[in-house]
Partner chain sequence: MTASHGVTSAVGARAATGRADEALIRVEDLWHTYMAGTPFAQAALRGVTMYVCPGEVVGVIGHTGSGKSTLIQYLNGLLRPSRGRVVVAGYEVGRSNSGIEAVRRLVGVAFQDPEDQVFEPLVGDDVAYGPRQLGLAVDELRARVRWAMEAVGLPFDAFKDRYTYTLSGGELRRTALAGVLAMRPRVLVLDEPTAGLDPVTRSDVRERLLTLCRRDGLTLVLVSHDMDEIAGLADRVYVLHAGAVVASGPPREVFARPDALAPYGLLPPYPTQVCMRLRARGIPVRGDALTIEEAGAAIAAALRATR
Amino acid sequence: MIGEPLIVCDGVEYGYGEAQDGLALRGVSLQVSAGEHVAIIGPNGSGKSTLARHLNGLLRPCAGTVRIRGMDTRDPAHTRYIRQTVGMVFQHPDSQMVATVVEEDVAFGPENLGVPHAELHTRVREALEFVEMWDYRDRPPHLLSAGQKQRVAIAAVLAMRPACIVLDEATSLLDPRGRADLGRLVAGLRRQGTAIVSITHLMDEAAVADRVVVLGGGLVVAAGPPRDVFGDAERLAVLGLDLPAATALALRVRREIPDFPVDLMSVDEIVDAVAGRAAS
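Next step in my check: the chain by itself in the form predicted alone, please.
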């Protein structure tokens, strides 16, 4: 269930250089509510990862504000709470691993928060069991597969008990099976009420979100439910973005059958549309 505002970005600007052309974000405003799944898409250089790093204070805006449960990320006094509230999972899980054993790596974050030992063990076990990695707790992380490392990275964030998890291209290095596994984990987190922000270049992943935000040139150029955003194929084509596979297939069918629906997001919806025509 989607709840109250959790993350609010208001007119966020951020630049890596002094010139105006150096702005990676140009007045970005968006909101993420508790329990919501928001997908952020856009071409390379559109500002997706820069925005992601603003959502838990890794970067701070040059202008505008980012507030997490009302707390301004520019105030250092709020940094610890903000990073506990919004966890980050990056494209390369190795960059997040700090210990030589899986269990110790997952314990690192909550231990630094001062979580008592008994609760710490409970948190670590629950997190590793959730991602189905408890049996690997004594393994060195560097011996795991890419998909297993990403699961451990997610467990390390889960052990912090965040209200939101930001996945910054977290599936880009995984094979199809690893992506499917991570997709099931995300669905499980949603059922538990955890908000998800997924930065992705995979349109099929974005299609399952509650809302899609499209960035282009550091600006929000479109936002709304996946059906609405992917329904504007021309706008996405201008940005060099693909459509979800089901939507692309529906458009191809539309060329032969003019009244075939094109706002389809999944294989099941394609099947239902075809079956409905056959039945009529």
The other form holds:
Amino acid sequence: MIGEPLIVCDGVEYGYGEAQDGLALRGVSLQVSAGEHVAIIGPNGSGKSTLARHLNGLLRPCAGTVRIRGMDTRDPAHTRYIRQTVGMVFQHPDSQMVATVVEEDVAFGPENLGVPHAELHTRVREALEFVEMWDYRDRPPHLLSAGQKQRVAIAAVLAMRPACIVLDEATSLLDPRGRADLGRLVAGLRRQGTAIVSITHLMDEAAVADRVVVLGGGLVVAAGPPRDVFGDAERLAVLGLDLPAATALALRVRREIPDFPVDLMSVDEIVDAVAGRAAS
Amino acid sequence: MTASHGVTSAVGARAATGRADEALIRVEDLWHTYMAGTPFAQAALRGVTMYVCPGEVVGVIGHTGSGKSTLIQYLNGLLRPSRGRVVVAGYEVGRSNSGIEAVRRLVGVAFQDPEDQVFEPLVGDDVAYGPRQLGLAVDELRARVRWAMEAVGLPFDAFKDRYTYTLSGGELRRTALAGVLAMRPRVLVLDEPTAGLDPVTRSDVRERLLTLCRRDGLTLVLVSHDMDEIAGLADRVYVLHAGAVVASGPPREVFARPDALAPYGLLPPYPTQVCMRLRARGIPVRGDALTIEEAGAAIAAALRATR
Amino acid sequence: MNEFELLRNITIGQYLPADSYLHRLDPRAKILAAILVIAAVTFTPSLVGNACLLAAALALVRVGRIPLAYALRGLVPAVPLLVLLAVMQLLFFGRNYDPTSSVVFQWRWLAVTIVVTAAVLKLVVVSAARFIELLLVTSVFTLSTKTTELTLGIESLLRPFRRLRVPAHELALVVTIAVRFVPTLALEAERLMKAQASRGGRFGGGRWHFVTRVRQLLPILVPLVTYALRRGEELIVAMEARAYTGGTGRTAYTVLASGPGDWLAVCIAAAFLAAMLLAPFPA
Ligand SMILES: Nc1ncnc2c1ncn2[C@@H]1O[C@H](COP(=O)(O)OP(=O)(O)OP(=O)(O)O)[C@@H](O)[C@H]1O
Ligand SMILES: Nc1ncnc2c1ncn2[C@@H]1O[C@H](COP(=O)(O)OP(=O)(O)OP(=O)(O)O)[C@@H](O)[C@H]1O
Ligand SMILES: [Mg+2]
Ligand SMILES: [Mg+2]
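Alt. form predicted together with the partner chain, vs. the form predicted alone above:
Complete assembly follows, chain above in first position.
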């Protein structure tokens, strides 16, 4: 269900003031269509979080443009609409808690959007139930464990029902089941037409995206479907990246079985490939 | 304070699996309640018993909120037991403050959230904070800071004068790790040390930790949500659930029973998952493969056998 | 029990979920009632009056279904301050404060004379009592009021003044954030001490050793202030990221609806204030 471009970044440049030698983003162009899942990967300090903050207008480009459904993020008149369209989960969950009670924190976004009172409650409940934090609804967020805070932060954005969700390392503090649940959620949202931009250091997470964008030193150094990006192991090493586990496993099998396919991206694919060959 | 000066090699060779009676750290029936005596009281540990032997790598895993971060604050006396015992290198952690500083120098803890750990405005100052408390001479201090920063992939000259609040997530994580490494403790306790690091740095850091363990007899307690990391590094694992240890043993045994892990919100490492799924489809591969290497070899062997 | 757990002793700025008359009270009525009660505390100088006030404050703790031990725990951090205040008053006020009052106690050593008169003694007791009453009332108030309720309540009360260009929503937000930051700062101080202690910083020492305690706090003060400023910035970013653009056009998760029960509370508080002002308490 990939349609019109929702987000268009064109030649975005950004520097954090004179303290920095050089720019954090040096001309990044990127498009995200409705219902598309784009993964952004790259080494530490390559500008991923900086780019993410451009996608909902928290930062404004020094040069180049960012347009959300055609609206320039530099125009303050569009701010609310842009924030409603693109929701963002930050890298550090502590810094995004607004209220002193979990359920009110989740309600804060929809309140700002003017969602009617009755619907507010259903939205908050659905979002918190999804991340399995409904039982914690009347607790203060600052007394939760790290992963629990991250779950609340995800719920807070889900409750806003944005057309695009930017996840900046949103799974980094989650347990394996929490990660798997979020993976399923992302797939479900995508089916409903929500675009997802996920920033991650886990190649397995990037491997399930429609498209992978690799940042390096503030530039897009590679982009394309996961199969293409991860297909070139040597280039990945140069970019400071890894293979998804499935691809690495396939490559290892290929060392002994020369015609084993290597463009495998997930557990399912590798299990099917092995089972298929064993049967034939 | 002999323990504070460098990693001593007295601990000797690395034990494959430690034995309880030669433990360096021993935790017995430990209970913890947050905000005890207030209506916010929340039980976080309910009778945890564990031990850590010299030179060993011990993994601690568990779902979110299972009490891992709470537990590790006991290992260097940041929290004092009110029910249960914690003994570190023969010293029983209690109310008294005498000896607690020695414990904190022996056991270096890196918190889960690097923001909780890094408090100086400049990166170099923050990494130097620990060694400075040890009263090192200036050039030795500088050498230590340089070593620690390079060990986590932060070029000393480029980063020492950076403001900590301008760092990216991964750079901040590295600063926090460097700050603990620079103290050269005998026991390192790391709460999700590689979360937020890029793949290359992640494997560099792992490699370096393993070298410190093998060569210098460093003891490592590792909390992680990355099962592949635990499988690759740990000699023994403890599985925490709702504040209690529900399973423990070498990773190969613990991960071999995925049905025993699932109720605790955990999954086995990736290669193990693949092998188990293959076995479920009737393909005879070993079920206890932990690494890509093992699983790959097993799959290749199974495929050759079907020819 | 624990050298770093500060938050356990802080009752201001925390919300305590419970189902009580005070929790259900319309925040506007609660704010007005609280102001009236605080006025009563401020304008009651007599001993008997303060005894009544203390009883009233404890009754509020009860009505709010707040465990008494927890409410009293909030007084713990204030104890050194109270003691300091009392000592200063006893030492320095002497006969200058109300010279007509009778001397209760006198002590002379070389050139130093300490005189305690009945008036000073009364002053000490009354100021301590007031302090405790104020702390209890504000604690009960914040423990039974969610921050959003507080914001909405203040905003709604200030709305009539909007024609005078009073920025109701923004003022309400400032108050809320100030209250919200009390526990946040306590928690952050806790983290800083842990961070420093675990890397060899010296903490600990006698629990009641006031001087060591203060000296230990100094190294965390600077980072704490920096932190507070940064947290403020982060909070703004977090709010903006969730489409916050000011008060207009927002809906509310919690809707204020006041009934007769709420206005009853205000009436009781007003009657209480009047009684305190008019009652013929012995001076
Ligand atoms: N507030 C700031 N002031 C100055 N420089 C900054 C600031 N924030 C980030 N930087 C710098 O800009 C560059 C890009 O940072 P960014 O946070 O976008 O990296 P990232 O790709 O998200 O990295 P990570 O994977 O570590 O999160 C880094 O070199 C960082 O040090
Ligand atoms: N400061 C605190 N005050 C009150 N309760 C707390 C506090 N910190 C943690 N808790 C609670 O204690 C329990 C254990 O928390 P802990 O941080 O030890 O979990 P964890 O295993 O480290 O989780 P994660 O994987 O998410 O980091 C959780 O239920 C949490 O809500
Ligand atoms: Mg980042
Ligand atoms: Mg934790």
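Predicted, not measured: the structure shown is a model, and the values here were computed from it. Numbering follows the first chain given and starts at 1. We call the rigid core the largest set of C-alpha positions that still match within 1.5 Å between the two forms.
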* **Hinge residue among Leu236, Val32, Met88, Val186, where one rigid part swings against the other between the two forms** => Met88
* To do: For the two-rigid-part motion between the two forms, write down the angle in ° by which the smaller part turns against the larger.
  => 14
* Can you read me the CA shift for Arg125 between the two forms, rigid core superposed, in Å? => 3.8
